[in-house]
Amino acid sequence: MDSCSPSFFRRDTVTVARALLGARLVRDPENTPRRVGRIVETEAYTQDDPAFHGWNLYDEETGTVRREGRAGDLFAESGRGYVYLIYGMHWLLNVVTEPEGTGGAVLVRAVAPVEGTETMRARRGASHRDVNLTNGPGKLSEAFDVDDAFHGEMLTGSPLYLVKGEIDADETIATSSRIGLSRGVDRPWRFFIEGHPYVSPATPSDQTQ
């Protein structure tokens, strides 16, 4: 599989978030069966977005950026991983977008297993139904063995990378407010394949206010 190049991610973040639907997430480590998932849900985050982790690092008046701390990596070279922990237990996988110096990232929220389902099940627990293996960002990171080791790493080659794909002719891209936010809830930057069983079951933030 030919992975996406950095130039694929060096574009407008919302454009990349839509373009990743139908793409493949590939985990191809040594001595472990390969895992492949088809991306069915993403979210976009930009430097002028109050929900963006690096929002306070960007000064809109001067156009300058303070490259400080972990969130400073959101302004790094496109195609790098931005991985963070929520609730002290779930790693979430993002890929940095936009030209270097401009902040942006796409969260991979859900994938449908294509290859290596048994390995995913071993990671997640045999009691899980297949549809629950990867239908959420924390779930897919556990299934694909994604953790802090991939923060700052290029996601353009083994052992973790993305491959271009497309949605099928009978599939429709839908949008909504993003999930789990208290700020930026008015931005319809969650993209998903409508009706797909592996889309996460969470409620959009503008419906929980």
Second form
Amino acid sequence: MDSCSPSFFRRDTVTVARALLGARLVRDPENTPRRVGRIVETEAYTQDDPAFHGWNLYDEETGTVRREGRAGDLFAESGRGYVYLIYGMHWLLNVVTEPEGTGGAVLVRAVAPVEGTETMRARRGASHRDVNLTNGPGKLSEAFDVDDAFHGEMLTGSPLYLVKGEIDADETIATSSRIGLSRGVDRPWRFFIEGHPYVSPATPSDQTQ
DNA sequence: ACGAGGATGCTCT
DNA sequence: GAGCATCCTCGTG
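Next up, the form predicted together with the DNA, please; the one we just looked at was the form predicted alone.
In what comes next, the whole complex appears, and the chain from above leads the way.
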């Protein structure tokens, strides 16, 4: 196993977001079958980005950072989880990037099931078609039992970690504006495997009106 | 197929 | 009080 180490994540956030396409997300708790998903969609968030949760903590003029609250953890050591609740309901999984003191994170937006699909079905409910198990950031968190417990934890080993992977020869990486934003819509920082069935069906933020 | 609307809680104003 | 890195259900065509 070539699991992603802190140094893998201690790089430019956009580079990490691209490099995570084809990587595996592994959920390996005790007493539960292992779940593995292949990452097919990510988004990058950087400290000078108005959509970044820690945007108001970073002063571009002086280069100083106020590491306060949950968003302050976006400036922590790379390889840690940044997990937060959106719309009062869904946990979203990010991995902290860049050197400590520099803000950045990659949102894992969609994976394709590789192993443990039965467990994912049990978590998501039987009424769903398989494509709906993990084709969105809230959905994959439910399928993989990701919640607040992983916020601030190192994602470099059990029970939740990432393993390096590649894009197949017949696959291409596509880019778009990110999903669900009102600010920072001009930054083309959503990356996905073009045409893959497990890419989320959402519309990029610069194509809505 | 697609669009509208509701659920629900944390953070900042 | 508003906005939010979402998802699901229920309308209409």
